[in-house]
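One chain is shown next in structure tokens, namely the form predicted on its own.
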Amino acid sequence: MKVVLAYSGGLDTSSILALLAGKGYDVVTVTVNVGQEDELRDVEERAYALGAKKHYTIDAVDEFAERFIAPAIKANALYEGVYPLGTALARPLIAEKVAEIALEEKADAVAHGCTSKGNDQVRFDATLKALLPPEVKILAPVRELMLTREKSMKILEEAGYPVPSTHKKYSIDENLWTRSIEGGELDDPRNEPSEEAFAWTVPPWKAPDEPLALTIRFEEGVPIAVNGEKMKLSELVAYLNKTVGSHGYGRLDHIENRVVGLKSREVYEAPAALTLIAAHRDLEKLVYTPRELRFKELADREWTDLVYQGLWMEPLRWSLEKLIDEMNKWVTGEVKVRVFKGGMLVTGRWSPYTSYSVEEIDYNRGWYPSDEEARGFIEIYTMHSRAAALARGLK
């Protein structure tokens, strides 16, 4: 039997290599790079000394920033106004990509190590149905067996390889937009995470004593360019990743509603997508009619909430996306963003599409209602509040 594996080379994707190999499985393991630089190191050397038949590194950097960040950004993407969707993001990618090897290598299965309690199970079975003919099996290892942290951990131990230190501790998942950190006293909501826990940001008060400036200018509402520098779409968020976390910005600890009815507390490193969001958000505020403003921000949040549930593939996902690009149209100009010591301020913003009137909004000079237009204003403006009111008794 061919099982083409997803594998990360993390614990419990190397835990199931080393049980699918020892049962006589010829396992093809398929590492996707969405940006996880640590998490790559000695992947394919790891994945042969498991057991593993061959194997394969597809490098999806880009194609992670151009289809999948890109557009969370124009939705200004944060599940339940806090989570940036890295990990729901990265999924339906690798997703992808584990369907088309298995396809290429005529598998009889694909198998994850997805747990039954997480929400990436959903992420991972629903794209794969999707693309997948239904003869091609879907394991799931650690949830079929229940493995526990502990037993994925003797697995390796009985296979002679030797277990990272973070791994005992923390389940962590990185790439390029978000990196989570799960696990350990961090199940109590009740605990503080320690520093080990981080790797992409310092401590507040341990950051620089001087402020960072960065000017960040988007186009159709995709950033492209930082203090005038050009970039393309993955390097301005690894570039920000590292820049904007030496400051102390982009930790979040958060608790937060799972798909398959779990509260979990998760604490995240997203100092790129938290600085990108905040600075798209504002441009968008400065462009916009109030009622293209309130009407996105009800397509964003069901977009993120589909996004988030494991739904890539719902049709509605791609109708919302289609609105969110031709409003992002007019979503061009600069945003102007200090850092200092883990807070982030937008200090000013310039669209050429701007609503914004310096010389209407000035009380000195240009426009300005006369007392009679104002008074007929607020007249028409009230008439529906004041007659309700008064047909109820409200005083």
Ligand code: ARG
The other form holds:
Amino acid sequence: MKVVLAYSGGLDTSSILALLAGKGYDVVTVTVNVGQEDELRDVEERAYALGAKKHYTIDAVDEFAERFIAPAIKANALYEGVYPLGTALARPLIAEKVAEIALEEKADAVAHGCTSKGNDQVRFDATLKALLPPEVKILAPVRELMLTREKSMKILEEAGYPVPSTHKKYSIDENLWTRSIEGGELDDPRNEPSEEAFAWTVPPWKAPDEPLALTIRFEEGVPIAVNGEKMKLSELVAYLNKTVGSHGYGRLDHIENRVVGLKSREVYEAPAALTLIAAHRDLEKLVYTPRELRFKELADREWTDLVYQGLWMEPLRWSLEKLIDEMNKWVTGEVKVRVFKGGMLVTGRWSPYTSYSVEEIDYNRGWYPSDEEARGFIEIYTMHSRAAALARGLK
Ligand code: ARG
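Okay, that was the form predicted on its own. Show me the form predicted in complex with arginine (ARG) next.
First the chain shown before, then all remaining chains and molecules of the complex.
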């Protein structure tokens, strides 16, 4: 029996690997680089030490940036207005890679380390089922054996491989876009996260006394340069994670509604994501008509919900993306941002496609509606409301 395992090198996938190899299966491990800061050589070594027959490390950082992060920026994707979707975006890509290798390796099964309480099982299974023939089984040992973190630690100890110390307290999922932290004291929503939960951001109160000034250039909705320096998207995001994070901005603490009917307390770090989405949305406000702006919010929310809910392969996601791309053709320009001690403000914006006119808005010069035009407009504009209020006797 040949199994292709989506392997992160963390606690759960390591114990699964030990379990499957212990059963005599031929396990092929796949680690997809989506910008997590793990030493991928160590992950590979651990895979072989735990019994993998073959290991693949796949570099998908640019693909992640271009196919997943770019649309998320264009859609201002913040689930429940807060979470920039990092984990949710990476899952379909990882599942795609695992499916590709399963077909190449003619595997009998694929395996992942998701629990039955989370969203990730839905995201993995959905994409795997869409891409693999039904005879390739999906194994989910954590779900099947109800493996707790404690049991996983035991399995690894018994197999003679100590638990990686970083994975003892929290369950962390990291990629270029977001660092998601769960577990430990965070499970109780009353508790303040301890400093050791964070890795990408300094505590705001320890941030530098000088603000960070950024000018971000967008072209058709995608950021292409910071402070005049052109960068490809993956580099630009990594650069902002470092610089913005070093000023203490990018921490989130969110009570989230999962796909499976549970609430969860989630702590995230996403300095680049939060900065870029705020800047992008600001530029949209400069460019769009009020109708476009209001409609876009609906399309954005639907896109974000589909991605969060594991429905990357739902046709509506493609259709919405076409619309969102089309609307982003005008989102070109520059946005000025200041980051200071854990706070971030957009302080200026410019676009060649703006319909904002300094000339028209100025109270002291330029075009003015005449008194007659203004009275006529207000008369007709407020007619519905005045007539209805009168009919209902409202005062
Ligand atoms: N709640 C987030 C999501 O469903 C993040 C999950 C992160 N997983 C983790 N092991 N920390 O997308």
